[in-house]
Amino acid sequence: MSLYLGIDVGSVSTNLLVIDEEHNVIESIYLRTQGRPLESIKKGLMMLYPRLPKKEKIAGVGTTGSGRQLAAFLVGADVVKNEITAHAVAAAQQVPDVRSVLEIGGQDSKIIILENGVVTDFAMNTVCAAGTGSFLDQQAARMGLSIQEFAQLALQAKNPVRIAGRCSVFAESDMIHKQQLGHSLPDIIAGLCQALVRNYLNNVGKGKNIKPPVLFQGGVAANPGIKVAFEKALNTEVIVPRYFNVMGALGAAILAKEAIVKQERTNFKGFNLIESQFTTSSFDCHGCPNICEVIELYIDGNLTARWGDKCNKWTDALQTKVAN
C-alpha cells in the first residue's frame, strides 16, 4: 500500500499528515513553528518516521501553507499548493456536502464557500492580522494562561463584556480597561471571542453567503469559546472536524495523491533527510535597484536551492551549476 505525506508550514504551526490510498489518516503531527520552519519540518519528519508502518513507502508529497516553497525545496514535493485550495479539498473530503468553511489560523483567516465540493468563492483577511490565532496566543500569554485554559474560561462566562475587535491593539487596551474596572476574567475572554467572531464576519465574511453545513477549522477551532460565538452569531450548528488543526496538511496529502496519478514517481527525498543539517542564509543582491533578498538553502553544507530573486538570476545560476 502507498502512503501520501502532506506538509503544511504555517506561521504558527507546522503540520505533517500521512494518508493511505483510501484517504484514511494514518498519522498526524502538529508542531509549533516557533519562527524556525526548517527545524520544525525536520523535527516533524523525525517524529513521523518511527510511527509509520515499516513496509509502506511514501508515494507522494504535497506542501502547503505560507512556507510551502521552503518545504517543497527541502523534502522534494510533488505538488505545492496554496492553503486555500488545500483547506477546501480537505473540507470537502471530510464533510462531502460542506458549503461553508471558516478557517482561522495563526496569521490568516479565510472563508471558503463551496458548491458540490467545488470552491465558488473565498476571501482572506487583508494586510491586518487582527483577530487571528497569534493575537489569542498573545492575550493568553499576557494573562499568564495556557491557550487551553484560556479557551475553557470563555465557556464559564455569564455576561460577556463588549470588546472592540477591529484592531488587536485597540482590543488589548479595551480588555485592560475592562479588567481594571473589575469584570471577571471569563467574561472578558468570552467578550474577546465574540469580538473576534464579529470582526471575522464583518471583514472576511462580508458579503458571503454562509450556508450550512458550516465547518470551522484551523488552529483557533481548538477554542470552544470561538465555536460557541460563531454558532450564536450565525444561528446555526458549527462543525469542528476531527482533524481541524491539520486540515491544510490533509488537503496537501490528498492533492499529492492526485498529482502522483499524473506523474510516475515521487520527488520525495526520503526520510534520510532527518540526518542532514539544514541551514539557510540570505544576502541582498545589488545587481539592480530592486535589491532582492536572495535566500540560499544548504543541506549538509551543500548549496541546494536559492530563491527570492525577481529576475531568477541566482536561481538559474544554481540550476545550471547543478545540471552540469
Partner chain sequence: MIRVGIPRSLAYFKYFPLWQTFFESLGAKVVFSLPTNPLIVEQGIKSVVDEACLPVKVYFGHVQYLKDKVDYIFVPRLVSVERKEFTCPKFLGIPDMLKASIPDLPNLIAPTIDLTKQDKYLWKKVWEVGRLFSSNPLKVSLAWQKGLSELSTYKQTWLEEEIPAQLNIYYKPTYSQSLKVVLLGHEYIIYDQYLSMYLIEKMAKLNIKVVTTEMLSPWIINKEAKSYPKRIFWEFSKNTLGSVFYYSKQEEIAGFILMSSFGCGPDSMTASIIQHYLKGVKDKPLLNLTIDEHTGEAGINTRLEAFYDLLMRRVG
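Whichever C-alpha set is largest while still superposing within 1.5 Å between the two forms counts as the rigid core. What you are looking at is a predicted structure, and each value in this text was computed from that prediction instead of being measured. Numbering follows the first chain given and starts at 1. Compared with the form predicted on its own:
- Once the cores line up, the CA of E27 ends up less than 2 angstroms apart between these two forms.
- With the core held fixed, N290 shows a CA shift of 2 Å or greater between these two forms.
- Positional change of N272 between these two forms stays under 2 Å at the C-alpha, relative to the superposed core.
Could you give the coordinates for the form predicted on its own, as opposed to the form predicted in complex with the partner chain above?
Nothing else is written out below except the one chain.
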C-alpha cells in the first residue's frame, strides 16, 4: 500500500502527517519550528522514518503553511497549496458536511466557510497577536502556569470577568488589573477566553455566515476554555477533530494523493535527506524595479533550488544549468 506525506511549516509549528490509500492517518508529528524551519523539517523526517511500515513507500508529498515553498524545494513536493485549501480539505474529510471552520494557530487565525465541501468564503488575520496561541503561551508563562494548566483553569470559573480583548497589550494590562482587584485566576482566564473569542468573531469572523457543523482546529483548539467560549458565543456545538493540531498537514497529504493520480510519479527525494546538510542564502536582484529577494537552497553544499524572483530569471537559469 502506498503512503502519502503532508508537511505544514508554520511560524510556530512544523507538522508532518502520513496517510494511506484510504485516508487513514498512519503517523503524525507536531514540532515547534523555533525560527528554524529547515532544521524542524529534517528533525520531523528523522522522527517519522522509523515509525513507518518498512514495506510501504511514500508515493506522494504535499506541502502547505507559510514555509510551504521552502519545504517543497527541500523534500521534492508533488503539490504545494495554501493553508485555506489544505485546512478546508482536511475539515471536509473529517466531517463531510462541515460548513464553518475556525482555525487559530500560533501567530495567525483564519475562518473558512464551506458549502457542499467547497470553500465559498474565508478570511485571515495575520497582523494581530490577540487571540493567537503565542499570546496565550505568554500569559500562561506570566502566571507561572503550563499552557495545559492554564487551559483547564478556565473550566473552573464561576463568574468570568470581562477582559478587554481587542489588543494583546490592553488584554494583558486588564488581566493584571483584575488580579490586583482580587478576582480568582479561573474567572480571569475564562474572561480572557471569552474576550479572545469576541475579538475573533468581530474581526476574522465579521460578516461571515457561521453555520453548523462548526469545526475548531489549530493549536489553540487544545484549550477547552476557548472551545466553551465559542460554543456560548455561537450558541451551537463546536467540534474539535481528532487531528486538530495537524489539520494542515492532513489536507496536504490528501491533496498529494489526488495529485499523484494525475502525474503518476512522485518528486519525493526520499528519507536520505536526513543525512544531508541544508543551508540557505539570499540576494537582491537589481535587474528591474521589483528588486526581488531571491532565496537559494543548498543541499550538501550544492545549489539545489531558487525562488522569490517574479520573472523566474534566476529560477530558470538554475534549471537550465541542472539540465545541462
